[in-house]
Amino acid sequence: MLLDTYLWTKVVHVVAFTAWMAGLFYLPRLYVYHTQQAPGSDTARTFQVMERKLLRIIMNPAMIVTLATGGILIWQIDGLLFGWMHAKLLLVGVLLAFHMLLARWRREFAAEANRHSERFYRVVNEVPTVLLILIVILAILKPF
């Protein structure tokens, strides 16, 4: 029985990790489509409320089912004992900043305040890209 269990965490945790990898990589997207719009325009509200609707209601709570999730596994494995886990949470601590940028950044683009280029978001949207890469390395070989 303890098996299933873990199997279903593992399960809950991935679909929740991947739904939040999704918008990860779609918001950044959005902010350079929305940096190419006159502020005020019915479009740049467009993307106001897609970008809202992105964050707190697939990006925010996959954020949290993530985590949770996540700390009852390392929980049942005794995964703090391990250095490849350490490095990981290092990742995911990342992760966790850049997500908090990017609702920073949706405030700044609602109060039409953007103070960032579309070529900055060009570049920002390969910050997930390089994470998702690390830590999926580092869950599979737990390489130390």
Ligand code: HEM
Given for the second form:
Amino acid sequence: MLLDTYLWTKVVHVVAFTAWMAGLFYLPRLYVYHTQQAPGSDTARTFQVMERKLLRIIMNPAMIVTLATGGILIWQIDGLLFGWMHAKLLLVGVLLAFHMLLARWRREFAAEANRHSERFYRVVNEVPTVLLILIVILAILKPF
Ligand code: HEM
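Swap state to the form predicted in complex with protoporphyrin IX containing FE (HEM) from the form predicted on its own:
Zooming out: every chain and molecule, the one shown earlier first.
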């Protein structure tokens, strides 16, 4: 058991997507409070530093490790044969697109050129929650 590379790959997979999801939940929340700050203020600059570090030091590496371990797992179980994996990959694709949008909004905040309201970021903050629930249901129950 302890030397089962498949299970160790899955351990790393679950830890990595947990870190990635934590960032996908927290970054839009930072944007909600960032919209309340005057552009160029000390607090706005503090949010810029927090957002840049969260994305580059935690979210990007966690995303890469999630995808890499997912690829290894898929290869080990011929995962592309299963309907649940096709649906899971589709939802992971949406999660990746959401990550890229967060990165683009971070750049806009960094350039003091945010175009979205506090309410907008409160609404998009729900997107990763729905995706996580659906992805975990597919990954564990494998319904089809
Ligand atoms: C391209 C990205 C991904 C690929 C290719 C992938 C692929 C896989 C594969 C092949 C397994 C093993 C299934 C098994 O042994 O039963 C697995 C397990 C799992 N994956 Fe992913 N995954 C990806 C991303 C994610 C993400 C983003 C999440 C969550 C947000 C996630 C959640 C899970 C969970 C909870 C398990 C454990 C299932 C179990 O042990 O029954 N995966 N993944």
